[in-house]
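There is one chain below, alone, in structure tokens, taken in the form predicted on its own.
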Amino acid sequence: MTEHDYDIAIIGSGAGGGTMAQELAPLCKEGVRIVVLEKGPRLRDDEFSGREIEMAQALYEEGGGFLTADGSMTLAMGCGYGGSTIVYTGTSLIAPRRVIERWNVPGLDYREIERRSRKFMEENNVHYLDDELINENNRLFVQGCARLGYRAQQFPVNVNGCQGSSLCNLGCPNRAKQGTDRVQLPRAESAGVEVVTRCEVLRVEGRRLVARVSGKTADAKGEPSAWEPGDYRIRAKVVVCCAGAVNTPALLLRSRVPARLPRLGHGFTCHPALILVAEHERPITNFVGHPKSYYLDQFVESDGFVLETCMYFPFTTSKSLSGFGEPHAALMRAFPRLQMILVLACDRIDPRNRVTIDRRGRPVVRYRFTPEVKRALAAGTRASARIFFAAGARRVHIPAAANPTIEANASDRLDTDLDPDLFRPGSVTVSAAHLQGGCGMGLTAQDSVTDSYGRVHGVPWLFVADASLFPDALEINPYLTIMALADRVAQRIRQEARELLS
């Protein structure tokens, strides 16, 4: 087994890991050796083809097919240089004050989260899109909301030179999206941080990591790893886990962590989401322009859901529709006329929803739909259908309804056909991309996994800096908050560097 020595090892390169790499990079001038270990590949710019199946295989964990333990929900996680920031839409919102205050983490103040979030908004060029990049799919959402008296808001997004390809979820082919792959990681590397791709960390054994580097197959996208394929033992004085809300808890569960952590893996939330479509009489511009430009969050506190504009590609759309044969095919042929809305349920912690591992140490996510989640999905679906009809749609497709096609002249069925109990696992296609929790922050090892600076209780050299830190669901897209927390963790490591690295 090949051995390497570093001062700091960062596991993962997404919003948490990329931020951590950049913020710790100044230590390299003092001779500190820092490495980022990323499980996925690093793609060349010319390899972002925009082809749905091809890019999903290249950029997502398990090709985009990672399922919960009962197979009822797909969990979307990026896997590559830049983590999930390669495949998200760039939506960048500051966490609501009420959420940070509800977390009630000693020493964590909302004003600090806001300040650090604004730092990365500036750094990653977060702004509102120009009108020419707002497509009709988004404009119809705004129109429908306005006619109903709803308050749709525009997403600030982190793009630079967006050309409206609408391929954000497949990796931007125009280098416009300013994820960690475009901003933080290149800066870290130019300052002396090493990045090793195709390197999966299997476990932590004290201040040693056991990792495996995979070779590049002939038909695979991406560059070969900087290290030869094989097994490695990596010694590090400080270890920072930034592998995400599924992989970080799983890594610690299968590792020899010298501390008792009863909350490890617990507190998992994910914003279960449904894709809804409506058919208009005429073609609309739905697959050009930025796909996710507006959202509606006024019902979060009362009904537990958020609505976002979206546009997914044919394969993802087809698997989200109910039915078979000609009715399904007819709806897919109407693709140029389809308007889409994403319904997200703002789930809260449930003791049965958690990350575990199987006998081989692979992550397993156990998740059940609580009555509150079912009610939120039903309420969000009703609101979406009303928005569709107010925007002029002729019919709405609702997979959870007894009869999934509701015509505009039968909109009264929305109150009778949408029983929350119909939103049960396996009966409707549900996915999630806002994966959170599992290593929640808190005061003691009995109520949490880390302190407010991401340090694992009882293990002074081991830190967490990703969405698994969240003590409860964020209610919004989480990436900016991940970066803010990672920035905070990095500052603490810099402050204690002399002691930690001695």
Given for the second form:
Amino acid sequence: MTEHDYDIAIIGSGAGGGTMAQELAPLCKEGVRIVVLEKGPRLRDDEFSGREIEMAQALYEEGGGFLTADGSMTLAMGCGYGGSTIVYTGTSLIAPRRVIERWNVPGLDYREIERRSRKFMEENNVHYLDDELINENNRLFVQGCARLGYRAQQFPVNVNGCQGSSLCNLGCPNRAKQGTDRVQLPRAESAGVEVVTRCEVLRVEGRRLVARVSGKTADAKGEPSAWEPGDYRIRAKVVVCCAGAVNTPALLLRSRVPARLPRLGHGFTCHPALILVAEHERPITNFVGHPKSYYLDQFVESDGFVLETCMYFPFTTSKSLSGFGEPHAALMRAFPRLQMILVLACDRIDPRNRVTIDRRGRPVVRYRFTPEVKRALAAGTRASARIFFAAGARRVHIPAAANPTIEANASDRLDTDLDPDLFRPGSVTVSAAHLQGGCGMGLTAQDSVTDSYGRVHGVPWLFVADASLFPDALEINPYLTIMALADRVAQRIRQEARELLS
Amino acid sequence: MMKPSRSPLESVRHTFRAVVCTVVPDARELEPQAWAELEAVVARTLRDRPRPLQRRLRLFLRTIESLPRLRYGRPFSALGAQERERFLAGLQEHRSRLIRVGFWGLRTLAYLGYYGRPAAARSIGYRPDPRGWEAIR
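To test you: the structure above is the form predicted on its own. What is the structure of the form predicted together with its partner chain?
Time for the whole complex; same chain goes first.
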């Protein structure tokens, strides 16, 4: 087994890992050796083809088809140089004050999260898109909301030179999205941080990591790893886990961490989401333009849901519609006339929902929809359908309804046909991309896994800096908050560098 | 192009195609080359999944093939289009979570193979362009 020595090893290169790499990079000037170990590949700019299956297989964990243990929900996790920041839509919101206050993490203050988030908003060129770049899929959402008296809001997005390819979730083909692959990681590398791709960390054994580098197969996208394929042992004085809310808890669960951590893997939340579709009389601009420009969060506290505009690709859309056969095919043939809305349920931690591992150490996500989540999905579905109709849709497809197609002149069925109990495994396609928790912050090992600086309780050299730190659901798109927390963790490591690295 | 002969669906291809044609009726018009492409997409996805999952999929397809003999006296692939639809609708609404989830997975694979092909995406009018707005102005 080949061995390498570093001072700091960062596992993962997404919003958490990319931020850590940049913020710790100044230490390289003092001779500190830092490595980022990323499981996925690093794609060349010309490899972002925008083709759905090809890109999903290249950039998502399990090609985008990672399922919860009971097969009821798909979890989307980016996997590559930049992690999930390659495949998100760049929507950049600061955590709501009420959420940070509800988290009630000793030592973590809302104003600090806000200040650090603003730092990355500036760094990543976060701004509102100009009006002429907004497509009809988004405009119809705004119009529908306005007619109903709802307050739709525009998403600030982190793009630079967006051309409106609509392909954000497959990796921007125009290098416009300012993820860590475009901003923080290149800066870190310029400052001397090494990034090793195709390198999966199998376990942490004391201050040593056991990792495996995979070779590049003939039909795979991306550059070969900087290291030869094979198994490695990497010694590091400080280890920072930034592999995300599924892989970080799983890694620690299969590792020999010298501490008792009864909360490890617990507290997993994910904003379960439904893709809803409506059909208009005429074609609308939907697969051109930024796909996610507006959202509606006025019902988050009363009904537990958030609505976002969205536009997905043919396969993703097809599996989100219920049923099969000719009615399904007819709706798919109406693709240029389709408007889409994403319903996100703001779930809360539940003792049954957590990350575990199987006998081979692979992550297993146990997740059941609580009655609150089912009610939120049903309420969000009703609100979306009203917005669709108010925007002029001819018919709306409601996957959880007994008869999923509801015509505009039968909209009263929304109140009678939508039973929350119809959200059952195998009947409705539910997916999630905002994976959170599993290594929650808190005061002691009895209530959490890390302190408010991401340091694992009882293990001074082991840190976490990703969405697994969230003690409960964030209720918004999480990447900016992940960056803010990673920035905070990095600051603590810099402050203690002399002691930690001696 | 990957060779379909390496597909984990090899032993159940006949039933799989019958299911795909029921789930996506337009698949009945596919040429052999398009079928090869469809199955290659599915095979590529299955290749990276755990072996037990692949075995469960094959078992599920064999069950689908043989179960209609009890009611119709013929296997699934020998049923008419309406009978096939009725049978699969029964799986979709089945009271057993295991069967519903199994059918959901199979349905997802059918859609993956069919709509995951660029030709199918174009045929439904989905024509994105990396140049975005510039391409339509």
